[in-house]
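Okay, so here's just one chain, in structure tokens, the form predicted on its own.
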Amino acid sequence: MTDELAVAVARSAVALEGAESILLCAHVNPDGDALGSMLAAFWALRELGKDPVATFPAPFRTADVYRFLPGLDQLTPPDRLRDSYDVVTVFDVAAPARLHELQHQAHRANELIVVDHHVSNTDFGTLPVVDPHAAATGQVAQRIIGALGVALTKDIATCLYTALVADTGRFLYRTTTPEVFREAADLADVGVDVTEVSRHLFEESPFAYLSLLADVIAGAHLEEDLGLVWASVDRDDLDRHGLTPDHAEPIIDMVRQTQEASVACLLKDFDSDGVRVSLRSRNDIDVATISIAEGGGGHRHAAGFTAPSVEAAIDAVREGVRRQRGLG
């Protein structure tokens, strides 16, 4: 932890130690690393004797697979929270926009606190506690607790647990390092069942999922020139097996298996908002800079952005590949 991240770190448990309201947010559509990171804090803060306010954006609703994370049941609706509070926290947030309607809340705290890992993170809030190294935010809200001086009990390390685990893909991706390996040690000892976070996680889904998988990846398409593969899939997708879109999550991990390609991409056409891209790489190019450039952000490995339509998604994946390749 370099020096300056260690005084944003000292500095954000002092705020939070002397604040009277909290409010801790993930940004919408949570994954695992910010529903973890946040739930941890909040468990954290209860230890303290504090009564923190956790949320996040609409639609106010998680994906099945993080029903076992102790909390989700403490969630507040965002509209049901108080118009300000003293320090507000968000998880995992790399810009505002992610925040939404929660943006109100955060412009008007005396103290926002930024606990993040992505390397696109736009340096916004008072308190930016950003560590571009970490294997995910859990990491660096792991670190304000220690801080706190709150011990690990079972509830804390399970979530963290489940960002760790989450944002490292099940510790296969190249951010997973030796210190990734101790940190989940370290919390397997405070008694996370590993096995059972693993099931809910990774490998539990109904039935219709695979059916679903199956449409999706004989809609494939691989580019061998460019080495990339993509595939998409739309609300009608979802209609047809009676699914949701936290169901369509998992599916870059498959695509992104295809030999032959170093890119691996999914759009997702759910609703008027735009296309969602996921973007996955194992080589030298930088999805990350891809997605910034579209309005998005993520890492070098792993990243997004939202698009206008399938077309000009695929169209920006391309050129975006091309350019790093030197192809023109």
Second form
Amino acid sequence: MTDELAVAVARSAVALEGAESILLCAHVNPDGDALGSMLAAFWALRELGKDPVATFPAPFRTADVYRFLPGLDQLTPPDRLRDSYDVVTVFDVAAPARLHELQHQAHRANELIVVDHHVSNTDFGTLPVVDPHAAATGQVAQRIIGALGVALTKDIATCLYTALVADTGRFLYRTTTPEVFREAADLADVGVDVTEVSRHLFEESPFAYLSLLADVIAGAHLEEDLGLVWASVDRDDLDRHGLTPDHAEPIIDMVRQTQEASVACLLKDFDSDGVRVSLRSRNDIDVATISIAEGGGGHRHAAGFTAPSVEAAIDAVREGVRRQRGLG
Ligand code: AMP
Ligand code: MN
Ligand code: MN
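We have the form predicted on its own; now please give the form predicted together with adenosine monophosphate (AMP).
The next block holds the full complex; its first chain is the one shown before.
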């Protein structure tokens, strides 16, 4: 941890300890890291006798895989929030736009603490606690919880472990450092049921998911000249199998196994908000750069953006890969 980050961690703990009211927010469509880091902070603040409010932007529902998370039933819907809170803390939020309507409360706060790990973080908030070297926002949250002097409980540890295992792709991505294993060991020491967490997150899908996967994978394209593999899934595909957008999230992990490609792309075309693009890279290509150029963000090996159409999305991806490969 750099000196600058250590100071930010300490300052955030002081701000939270002295706060009159606290709002915790995860990014829109929260994943395991956003929910896990926010709920870990929620329980830690409760240990200190605080009464934080935790939320995320509409639509106010989470994927079924997160149902086991302690504290999910404690969340407050975004339309039931007060107009302002003394201290607002946001988790895994790379840019204010990822807060949607909750930018209102974020703007009005006396202190806006940004707990994050995206290289694309736009450096917003009055108190950024951003570590681009962290594998998960949960790691940054764990340091703040330590600075608050709160001992890890099983609930806090389960939330932090969820953040870690989710954002490292089960300890597989390049971000999985010895430090990550040490922190995971600390969390397991407190009694996290690691088998249960992984079963919920990765090993339980409805039977219909297999049919969806078969359809989407059957339509995948390999562009060998670019080292690019891509597939797309739309609302009709989901409806045909009686599934919801959450069920499409793990498909990218299947697509990215293609050994002939170093960049994998999944296009999710579900609503009028645009096509959500997930990008993964093995090594040579920096997908964060491609995504930032398209108004999105993320990390070197995992990033995303939103495009107006499937055609516009795949064209932008091809163009980004071509440019980085020096293909003009
Ligand atoms: P995903 O493919 O949705 O799992 O996202 C991979 C990574 O890219 C995550 O770290 C996301 O936070 C980031 N990301 C995806 N979409 C966007 C976006 N529209 N804007 C900023 N970051 C994004
Ligand atoms: Mn996230
Ligand atoms: Mn994250």
